[in-house]
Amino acid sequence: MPLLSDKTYLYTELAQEKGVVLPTPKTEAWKYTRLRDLLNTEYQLCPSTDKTGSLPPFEADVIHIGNGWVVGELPRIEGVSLSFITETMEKTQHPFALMNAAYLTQGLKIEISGKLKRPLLLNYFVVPEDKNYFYHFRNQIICHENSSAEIIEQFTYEGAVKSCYFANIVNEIRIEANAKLHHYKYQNEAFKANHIALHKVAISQSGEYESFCLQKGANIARNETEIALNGEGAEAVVNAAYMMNGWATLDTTTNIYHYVPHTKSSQLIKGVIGGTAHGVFQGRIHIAPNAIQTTGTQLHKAILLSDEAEIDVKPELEIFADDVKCSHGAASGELDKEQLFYMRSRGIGEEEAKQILINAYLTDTITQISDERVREWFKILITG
């Protein structure tokens, strides 16, 4: 792959050059996410790399994506058509999706027509080389009628823990009638990295979408999921967990739209926040006027490990139909001091006791992962 321009940009210059209007603290959907930390950082477009990243402990069909470029040839997978994209599927006014389209490094079109035997792993990693790189990658994922697949996205880095870079990811996902997609994500970017991801999902009749996202890294990270339940019998499960310390800001934002009757959605998000870190959850369930006999549930819980840790939660229900079942809830608190005392009185060290409680607290988000191999992997990631 050729090297791109070595021109450096400020975050604001990226937008101005392409006419993108960036969110500000006055933008309602972004007011809790501290984007000001991006303002004074200079970035360079990523060059390609021939390195490959680390892999999870199970078999998968792997596509390595280093610095925003696919490494090597695309694999041949039965039931999957892989190609490079040339244009976006949908129009959007999302500011970072617009920036992604304007500065697109590379992208993949993934068409699934069969029932995949192994997960497809998109293994993203950055090799910083003492420079502040940025890259923009986009996937178009189409699950054709009656197909089923597991797609895993892993985001890591090679190099110093304080590497600074900016990853901007967009997934455009279409799930056709009776198709199933299990979509899992692990975000463990470098300590000073910034990570913005948007998943736009459209689900047709009796289609199923199951997702789980674990966020542990980055300075600023926002994982945003927008789902349109367009066909009767469509279902979406959107679960997540986040663990953070230092001064990081981790944002989980969901927008789920029930447009037709007899659709279901559920969300369970749990966070653990220490140091002066800032957790954000914004979740909206929208029920259209004719979407009767619909079910939508949403629950967010967080544990604060320090007095300086912060959590902002904004659950929303927009219901324009009768005969529906919808609920949302939010709670935050501290680790149970009695449980800590009990474990310490039996010879368990304070830090180990805290970790045991944290693991137990996050377990019910992970146990809902359908694939046992992936489920056990996430258990290891939480304890690591």
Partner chain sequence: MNRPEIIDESGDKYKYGFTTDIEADTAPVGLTEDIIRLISRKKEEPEWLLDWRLKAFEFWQTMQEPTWAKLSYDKIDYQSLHYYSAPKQKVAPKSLSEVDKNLLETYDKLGIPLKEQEALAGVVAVDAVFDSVSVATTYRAKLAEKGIIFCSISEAIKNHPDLVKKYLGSVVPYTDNYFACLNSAVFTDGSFVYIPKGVKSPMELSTYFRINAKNTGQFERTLIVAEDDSYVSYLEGCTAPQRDENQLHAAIVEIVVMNNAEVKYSTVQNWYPGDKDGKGGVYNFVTKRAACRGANSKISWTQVETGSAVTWKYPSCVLQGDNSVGEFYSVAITNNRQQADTGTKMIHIGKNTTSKIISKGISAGFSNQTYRGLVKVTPQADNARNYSQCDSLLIGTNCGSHTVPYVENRNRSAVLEHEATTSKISEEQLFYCQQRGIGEEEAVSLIVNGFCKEVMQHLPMEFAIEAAKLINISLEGSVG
Contents of the next structure:
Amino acid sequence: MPLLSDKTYLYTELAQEKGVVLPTPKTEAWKYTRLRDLLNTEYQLCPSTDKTGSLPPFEADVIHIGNGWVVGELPRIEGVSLSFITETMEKTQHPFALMNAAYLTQGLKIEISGKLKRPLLLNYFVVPEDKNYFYHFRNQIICHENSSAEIIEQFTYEGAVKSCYFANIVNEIRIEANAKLHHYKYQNEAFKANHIALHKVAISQSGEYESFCLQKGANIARNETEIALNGEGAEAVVNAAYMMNGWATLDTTTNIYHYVPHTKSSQLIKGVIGGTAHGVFQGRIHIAPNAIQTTGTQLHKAILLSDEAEIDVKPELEIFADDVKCSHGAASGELDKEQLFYMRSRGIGEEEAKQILINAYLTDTITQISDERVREWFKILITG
Amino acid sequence: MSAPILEIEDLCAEVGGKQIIKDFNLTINEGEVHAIMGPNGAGKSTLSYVLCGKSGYKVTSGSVRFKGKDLLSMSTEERAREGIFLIMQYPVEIPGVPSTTFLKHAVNAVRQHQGLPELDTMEFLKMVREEGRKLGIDNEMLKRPINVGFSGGEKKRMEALEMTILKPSFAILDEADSGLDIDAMKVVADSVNALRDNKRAMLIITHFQRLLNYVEPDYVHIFANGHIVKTGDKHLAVELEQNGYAEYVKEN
Amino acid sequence: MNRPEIIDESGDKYKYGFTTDIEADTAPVGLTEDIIRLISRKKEEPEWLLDWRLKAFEFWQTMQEPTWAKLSYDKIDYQSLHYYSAPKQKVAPKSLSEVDKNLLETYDKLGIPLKEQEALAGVVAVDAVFDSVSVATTYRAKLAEKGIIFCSISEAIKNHPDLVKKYLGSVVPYTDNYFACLNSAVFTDGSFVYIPKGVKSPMELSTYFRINAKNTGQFERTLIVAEDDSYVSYLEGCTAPQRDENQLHAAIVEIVVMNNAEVKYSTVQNWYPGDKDGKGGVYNFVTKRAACRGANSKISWTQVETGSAVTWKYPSCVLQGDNSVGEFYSVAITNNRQQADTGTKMIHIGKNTTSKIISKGISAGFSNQTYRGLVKVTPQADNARNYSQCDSLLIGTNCGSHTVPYVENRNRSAVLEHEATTSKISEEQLFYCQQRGIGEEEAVSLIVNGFCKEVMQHLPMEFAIEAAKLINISLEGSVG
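What's the form predicted in complex with its partner chain like, now that we've got the form predicted on its own?
Every chain and every other molecule in the complex is listed next, the one we just looked at coming first.
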């Protein structure tokens, strides 16, 4: 299926070849995320590897994905049918999703029909070499009626990294009536890597999607969630945290479309930005005409730790129905000086005090994670 | 023999597709005070909303006459102008609308309906301040947006003021004592008692007998399963307080 | 003698929809360098201003009309408009008694008395701009005693060229945006205010804009300069006749605020909104910006927007001086087929700068409304503070309400807060009002006025009463 020779490509050339219009600084949806580093790098398709990433401290069914290739055989899991995908589910105008479809490395079709007992872990791992590699991976996740599952994606890399690589991930998720999916993600790519992920989620009647994404790594990273609430009673929770002390751009983008009445969405996104890093949040709640009795809430908060840190925020409400309750809030500032002073006056060192405050600030983004072991894991990742 | 003010016949009503009021019958004559008591969740408040014509409360059959007129064909505001006044469990906050402004709109709407000239601002303010003072409402409170940030007691005082100046012929007290301390409850009771005469009538909807110590009812009805299951005088309320509702609820 | 006529009163609530039958001096249609020279010549302008206009025109031809706003309207044919129209008057009026009676009647009818003795006993001085030119400015003598200059910008160009040259385009350069650039090329009149050092204006200053002529764009330009330690409150009102075709209004307001000075700018915008099917109405594409250049300076924008078919307007504050303060209070109401994309920009540059945004949007009928705002904190703007609150109310199932704030923070000591809510009028509030005897339409108007209260209380008293009436008129027929 993969089609590239070992020819090197400039990403823009690839785009041209496939007729993809790449975002420019004038493209509203990419207004704040500067893609120059990503677009001006020459990439080669990643070769496969047998190496695998380390595992989190909880029991899970694991699929290792090394350099964009599934390592070994697909596991057998009760209630899940796993196979490689042969085609993508739908068309999209998203430039990176288009690119993903065109140059797919591999993709998995994950069909869930039962109530899963253990989380399913997609353990992405990159073993970088001297060349600049990229891979395009895609999952089609179908949660059949009344099923429930927890899927965790972890993105890590091996060793010291001199080269840059680019992970381009697409998840097409379909949640059927009364099905439930918990979807968590930990992104800790190498400091020169680029990471773009699109989660396209469609939720039917009384379906539930609960997600959390922690972003800590990469040079340019964007985690984009697009949700269509298509059935009455459908609910979505999109929470996220990001923390960065280097120079990266961490982008969290959400687009939530309420198409029918009696749907609900909530979002809590928090970030802590230091160094010369750049935090971006764009979030849209869209309520279609007649999608009444709908609730959509969104809150983004960020803390800047340094003089050169930057934050750009664009929350958006787009509402075409009257009987709705929608709100968004955005706040940014620095750590509370009073709190810092209080802690220091009790003998806690400044750095430690800051760390305690940051941890406390971020941890309320994970309170909705119902699986205790997973929640604890994220807590350690946030505080560690 | 005094004339009937409210006549409810075979009333059935539903909320959100669920039938709450079933074959409800009650006649209240001028000058009478009736109390309806019942367990929590029995739909007592539904009755008061149906009588006031709140949207979402659907009458499926039966009739209600108010002073001989068909009540159910009137809009909420027409019923209010005809003299129905509901003392609510939780009066809603309306940000930005000063209490005096609100009261003035209400008074003049009712006066216009009665064929009386509108009060000018000075007359109105004089009257409101005077009545307010009697209820412990000062000018500062009158300037505040209606009900916004009011304590439970302040909200009741405001309602008592509204009732005093609108002079309704029929007052419904819907769990008017819930969450109130004795003083606040007395404010409500006093204003109701002050209004009481041989023309006006009252309907007190309550879970506890407490308020009835202050506003003494002529009749006490027990409400269960959508209608009145027993009628007595004020002693019935005392009995209920002691024995509870259990024996009435299990009826069918 | 011709009287102002009222066009089609049947079932229409826009009471300012009449036209005045007055002989006008109108330039031919179209926009060329020659037309710009003609305007400049008619106004007997100095060479530098003509050059500036021509440079703007040249630049404008390289620009694209912006499309990023959530607005859809038929493409404007800029070559089909007149760019100059002035009521014919043989000699410029020296006093009010010389002003054409027709014009005085028109303003009378609009509730703007131009005879000083009637003008609210010295509370407000008025500059009346009719189509492209200023027709009268009241109370000039009284203001002049204090050193305040209040006149049309044409007069200012003649009589105070240095001031105009120093400040014109210094806040909104002609390169700023498409409509501002067009205005710079063709602006015909507007108001000029200069408040000298240490002077607090003894009265409100007011400009009343009126579009009358057919197929005429209105491009006025207002320039306000408040020197150190000065204060002025400025009011702006606008109306236009009811016409089936759209009228273009592309104005600029520039304000310069120096040390410890304060300017309050209030607008009640009631341009003709078009009929209920969206026919006709004013395209209101306006650039308003204030530069708080001095330390401790303050600018406060208050706007009540009820008119216009299409509104594109973002009164902005550039907070350059340390401790400067910018405020934006807005009520925007759209009904029928109206569209509005409006909001503000707060650019924090100086240290300890503070800004506040309170926006209340009400959409009814088939209208669409967008709040679009930017809060930007530059790296040097230590301790910047912003609080933004944008609430939207929807009345009816066919309208839309959108909120698009942009927050760009480059300074960690900034504390920025943004909150927005969208909902419909609460059933509980309506029920409460109705249970007390208040009719539905009256209840809606009470609730809406309460919703807007926080903004309305920043308007000067007389203006606030007028604005509250306008809100009610705008919402008529939107209930039930």
